[in-house]
Every structure is written in C-alpha cells, then in structure tokens.
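Taking the form predicted alone, here's one chain by itself in structure tokens.
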Amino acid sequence: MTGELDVVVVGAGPGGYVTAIRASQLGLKTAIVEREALGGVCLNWGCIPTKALLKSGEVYEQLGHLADYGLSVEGRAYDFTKLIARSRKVATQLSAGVAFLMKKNKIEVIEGSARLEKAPAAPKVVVALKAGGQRTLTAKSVILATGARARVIPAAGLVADGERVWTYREAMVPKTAPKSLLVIGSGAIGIEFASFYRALGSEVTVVEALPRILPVEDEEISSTAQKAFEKRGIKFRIGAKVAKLIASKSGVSVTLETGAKSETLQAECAIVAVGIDGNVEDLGLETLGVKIDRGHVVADAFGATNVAGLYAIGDVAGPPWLAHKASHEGVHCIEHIAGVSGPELVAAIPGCTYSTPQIASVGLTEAQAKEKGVAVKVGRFPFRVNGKAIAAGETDGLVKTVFDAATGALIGAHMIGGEVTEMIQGFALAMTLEATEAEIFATVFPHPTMSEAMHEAALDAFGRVLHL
C-alpha cells in the first residue's frame, strides 16, 4: 500500500480491527498497526480464551452433579495441560480469522510498535517494525485503539511475578491448578477466575476492598451472587484492603486490613484483578499534548481528542472496559470521520460476568436511578419458579427490572442465573428501541424458556406477575 492513507488504526483488538473493517466498507484507504497479535487482549488473552477455560470448568463441575439428572460416570478427572491447550487453540483460531478479515477487506496489517509525531494535519505514525527497520505512515485520520493492561500496585506487592502472583495473563497459562488461591479484586475478571479455579477444586478466597462484591452491579444482584458463590465453596473477605502481598517459593502471604483489624492469609498463588490502565505510554502523546485523565485518553462522543485528526476508542479512552463497547465506539467514530454518522452514541451497554452462576446487566441499577431522582417501579422474578430452569436444574438466580414510574420506560435490567449473558441482549434491544412496559408486556416469549423470567419480571414491576 503506497501513498497517503485515509485512516491508520493503531491497535488490532476488537475496537481497532472492527473500526478498520468499517473504514474499508466506507471506501477509506486503511492500514492497521499491531505490535503483538491480531485480536488484541480480548481475543488472545481475555474474553475468548477465558470463556474456553470457564466452559471446561463448568462441564467438569457439572460432572460432579450427574446424579441430580439420573446419570452417572466413573473416573471424573481433568487434564490441566490439555484444558489450557484447548483455550489457546481457540484463541489462535480466532486470531487467524481476524487475519482473514483484514485480507478480505483489503486492509494492510503492519506488525510493529507505533509512535505518533506532529504533522500539519493528523499526526504521523512512525512504526518500529517487528521485522526490523522503521516505516512512517501519513493519513487524514489516526485512531488509537491500544487497549489496556492489568493494573498493578507495586507498593502493596500487587505485581505479577509469573510464578506465585498472576494477572489475568499468567492465570490463563499456569502449569498446574493451585490447591489454594487468593483473588484480589471482585470485578468481572476476578470473579471469573475465582469461579474457574473453584470448579477445578482449588480453595479460593476473594478479597474486595469495597463493601460488596461486583461493585458495578445492582446491590441485590451482588448479594445474591455472593451467596451463590459461597454455596460453591468460595470464601470472601469484604471491605478488606491489601496492605502487603509477599511471594515466596512456597506461596503467597497477604496481609489484610479490615477497619482496625488485621489478618494474614496464606495461599499457593494469588491473582491481581484490581482494575486496568490504558495503554498510553510510549506513543508520543505527551509530545503532541494529548489530554490524558487518570491513565486514559480524553475523547468526545465521537472519539475525537484535543489534537486535530487524532481519535481514541475502546479501553484506552476509558470505561466501561468492554470489547463490545470498543467495537461500537470504533464504528461510530469512523462513520463520523466519513460524514455518515448519526447522533451521539447513547445505546445502553450491557455487561456480563461468565461465572457460575452468570451475571448480566444493562442500564441503571435501582440505586443509581434513585440517586438521579427518578421514581421507579421495580420487578423481580426468581428462576426457582421458571419451568425451563427447574427442568434444567438451573433454579438459582433471578431477573430484576427497573422502570421509570412516570413514563414506563425500561431504564435498567439485572440478571443472575444460567445463560443470562445470552438473554441480556433482549433488554438491551428494548432499551435501544426506547420500549416501555407496554411493548414488553405485548411481546410473546416462547415457552418453556428461561427468558420467560424476563417477561414476568417486567409484569411484576406493575403488579401483573402471573406465575409468582
């Protein structure tokens, strides 16, 4: 590819590569720069391989409950090496799929590390090529999609050493499953790894500095989730700050401070899952004067930064740190650049935690709505009285809906239970279409399905629940 480009995308994660594809569809001459692997952290070291691991753990755990289904099996066991290898194979397969999409859409892939330099229009992109040498790219627009990495706290010893202390990356490829594990942080990443290793039999303790686990979720869902995890044998230390983590050849020692009390926990390994930081270093952003706030590039509703011709999307541009949010931001950004975008991107963004049980949500929590001064109608429906859930043995969990009492608009939905991550899109679609309770009431939900609980939770908010 020669001559000036229309667009250079820096980073080939789910935000970057989707942006590049949409740019190509719009007829823009596009190149993408990636320093590691196509698909980024999500495909190679995050969303996809972790779901492969979680599925293996889920199946193994279910084998221990076959008697509940009138079944039996002898010699339940797992091969940890093969289990890890399967997750890596899944990631490799999908990364190859992204390479095919780049070729199909005539997008040049440049392997190397990018750095931005000042130019009359958009910044120049100088790439230190993996194969050696350097290449300078000029384009009308540059889009940063460099993602983020696990946050570490050196002062407290919360730094991965690859042996006893892990971030999500090391936690996906250990040689053996630890007999005991401390998980520092109870967000989606921490809870998913806690769920996976507990399924394999590890003794797991989750440490959370805030007053409850899964702090971004609705408080009722958080409470239900903790009870479900404790039922599986996961232990929790809530409102506990890590004062110091010390790793040795034999394991880890973590000193916790809970109010005026202090305690020390021992384990074979620890996972640090205390958040993420945007990848803003070594890009030349300081030289360009790009505004950065708390480790993330400041961008407007269309991804534009304060530097002409430079845009930022996805994790590097701030929360929520979700792959699907990055992809949608990228499409919105490039359509704005091409002059074909609609109004600001205001669609509700669902969040999912793929633990056992699963957790999914979209929109405002009950507390957030009340903090905004919105009078609400709240509905709930438990899976314990849903026919499909009973038949499937998935009776733990519930669906909770939050409606604006004045307008009837659905403003939030929160779910915990089997396969709720596959169902939350129904509520997301309803919110995007600005549905009120009337449209949800009028929707025919198939029977028997677990999704019927969504209908019943909406009915319950208005005193019309049928099966409770």
Ligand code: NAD
Contents of the next structure:
Amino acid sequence: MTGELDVVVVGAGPGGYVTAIRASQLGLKTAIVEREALGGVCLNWGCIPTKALLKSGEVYEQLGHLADYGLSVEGRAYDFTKLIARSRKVATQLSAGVAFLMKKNKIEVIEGSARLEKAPAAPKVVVALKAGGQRTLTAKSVILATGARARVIPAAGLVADGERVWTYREAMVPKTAPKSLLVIGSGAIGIEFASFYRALGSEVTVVEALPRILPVEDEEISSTAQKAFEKRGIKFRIGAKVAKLIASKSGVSVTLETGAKSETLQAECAIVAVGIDGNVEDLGLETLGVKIDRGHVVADAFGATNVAGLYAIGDVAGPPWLAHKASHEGVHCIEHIAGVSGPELVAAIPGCTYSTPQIASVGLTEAQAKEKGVAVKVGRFPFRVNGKAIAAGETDGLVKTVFDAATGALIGAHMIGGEVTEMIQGFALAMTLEATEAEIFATVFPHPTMSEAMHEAALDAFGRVLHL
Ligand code: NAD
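Other form of same protein, the form predicted in complex with the ligand, not the form predicted alone:
Let us now look at the entire complex, which starts with that chain.
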C-alpha cells in the first residue's frame, strides 16, 4: 500500500479489527498494526479460548450427574493436554478468521509494535516491524485500540511467575490441573477460572477483598451466585484482602487481612485476577501530551483524545473492559470520523460471566437506581418454577428486573442460571428501544423456554406474575 492512509488502527483486538472493517466499508484507506496475534486478547487469550475450556469443564461435570437424567456411563476421565489443545485450536481458528476478514476488506495488516510521533496533522505511526526494520505511516486519523493486560501488584507478590502464580494467560495453558487453587479476585475472570477448575475437580478457594463476590452485579445475584458456587464445592473468603503472596517450589502461601484478623491459606497454585490495566506504555503518548487517567487514555464519546487526529477506543480508553464495548465504540468512532454518525449513542452494555451457573446483566442494579434517587418497581422470577428449566435440570437461578416506577421504563435486568448469557440480549434490546413494561408485557415469549422467566420477572414488578 502506498500513499497517505485515511486511518491507521493500532491493535487488532475486537475493538481494532472491527473498527478497521467498518472503516473499509466506509471507503477509507485503512491499515492495522498488531504486535502479537490478530484478534487480540479476546480471541487468543480471553473470551474465546476460555469458553472452550468452560465447555469442556461443563460437559465433564455433567457426566458426574448423568443419573439425574436417567443415564449412566462407565467411569469418566479428562485428558488435560487435549482439552487445552482444543482451546488453543479454537483460538487459532478465530485468529485466522480475522486475517481472512482483513484481506477481504482490503485492510493492510502490519506486524510490529507501533509508536506515535508528533506531526502537523494526526500523529505519525512508526512501526518496529516484526520482520526487522521500521516503517513510518501517515494517516488523517490514528485510532488506538491497544487493549489492556492483567493487573499485577508486585508489592503484594501478586505477579505471575509462570509456575505457581498465574494471570489469565498462564491459567489457560498449564500442563496439569492443580489439586488446589487460590483465585484472587472474584470478578468475571476469577469466577470463570474458579468455575472451570472446580469442574475438573480442583479444590478451589476464591478470595475477595470486597464484602461480596462479583461486586459489580446486583447484590441478590451475587448472593445467589455464591450459594450456587458453594453447592459445587467452591470455597470463599469474602472481605479478605490478599496482603502477601509467597510462592515456592511446592506451592503458594497467601496472607489474608480480614479486618483486624490475619489468616494464611496454602495451595498448589494461585490465579491473580484483581483487575486490568490499559496498554498505554511505549506508545509515545507522553511525548505527544496525550491525557492519561489511572492507566487509560482519556477520550470523549466519539473516542477523540486531546490530541488532534488521535482517537482511543476499547479497553485502553477505560471501563467497562468488555470486547463488545470495544467493538461498539470503534464503530461509533470511525463513523464519526467518516461523518456518517447519528446522535451520541447511549446503549446499555450487557455484562456476562460464563461460569456454571451463568450470570448476565444490563443497566442499573436495584441499589444503583436507588442511589440515583429513582423510585423503582422490582420483579423477580426463579428458574425453579420455569417448565423448561425443570425439564433441563437447570433450576438454580433467577431473573430480576428493575423498572423506573414513574415512567415504567426498564432500567436494569439481572440474571443467573443456565444460558442467561444468551438471553440478556432481549433485555438489552428492550432498553435500547426504551421499552416500558407495556411493550415487554405485549411481547410473546415462546413456550417452553427459559426466556419465559424474563416475561414473568417483568410481570412480577407490576404485581401480575402468572406462575408464582
Ligand atoms: P475485576 O476488576 O472485575 O475484579 C477484580 C476483583 O479483585 C475485585 O472484585 C476486587 O475487589 C478484587 N481484589 C483486588 N485486589 C484484591 C486483593 N489484594 N485481595 C483480594 N481481592 C482483591 O477484574 P477481573 O476479573 O480481573 O477482570 C478484568 C476485566 O475484564 C473486568 O472489567 C471484566 O469485566 C472483564 N472481563 C469480562 C469477562 C466477561 O465478560 N465474561 C471475562 C473476563 C474479563
């Protein structure tokens, strides 16, 4: 590709590569720079390969409950190497899919590490090429989509050593499943790995500094989740901060601070899942004077930074750190650059945790709505009385809806149970369309499905629940 580009995208995760595709669709001459594999953390070390692992774990765990379904098989076993290999194969397949999409959309892929330099218009992008040498790109707009990485806390020993202490990256490819595992942090990453390794039979203890697990979720969902995980044998230390982790050849030892008390726990391995930090280093951002706040680039609703021609989207632009938020922001940003965007988007962003049971939510929790001074109507419907859930043997969990009492608008929905991550989209769509209870009541939900619990939870908020 020769001549000046319209857009250079730095980072080919779900934020960057989707932005590049949309740029190309809009007729913009686009290049994308990536230092590792196409698809970023999501496709290679996050969302996708963990779903492959979790599926293996779920199937294996379900084999232990075959009698519940009137079935039996002789014994059960897993081959850890094959299970990991399957997850890696899925990641490779998806990454190759991104390469195909780049080619199809005539987007030039440049393998290397990008650094920005001052220029009269948009910053210049200097790429240290993987193959050796360097290349300077000039474009009308540069979009940073460099993502984020696992947060480490060296002072407390919360740093991966590749042997006993893992972040999500090492936790995805160990040689064997540990007999005992400490998971530090009960966000989505901690809970998904706790769920996976417990399914394979590891003794798992999750340590959480805050007073409840999955602290971003609605309180009722957190407590229902904790009970469901405890039923599966996962142990919890809540309100317990890991003050120090010491790793040795034989295992890990962590010191917990629980109020005035201190406790020590031992295990074979530990996973550090205490949040993530944006990839803002070694990009030349300081030289350009780009505003950075607590590890992420400050950007407006369209992704524009304080430097002309420079945009930032996805994890590097701050929370929520979710792949679908990155893609969504990227499309919004490039449409704005191309001058085709509509009004500012305020879509609600769903969040999903793919544990057993699954957790999914969108919008405000009941507590958040009340903190904002909104009078609410709240509905609940448990899966234990949903016909499809009973037939499927997936009765743990519930759907909770939060409506604005004054307007009837749905302002939040929270679910825990089998396949709720596939169902939350119904509520997300309802919120984007600014639906009130009237539209949800008028919607016909197919029978028998677990989604009927969504209808019932809305009906319940207005005293009209049918099956309770
Ligand atoms: P997180 O910020 O969601 O959770 C980290 C937890 O660790 C917090 O609850 C915090 O209180 C706790 N913690 C911090 N320091 C501690 C200490 N010293 N001792 C004990 N507990 C401590 O972070 P995460 O789970 O690492 O995930 C990072 C981001 O990635 C999140 O924003 C998450 O939404 C996103 N993500 C999403 C998915 C998904 O959607 N399925 C999957 C993976 C990651």
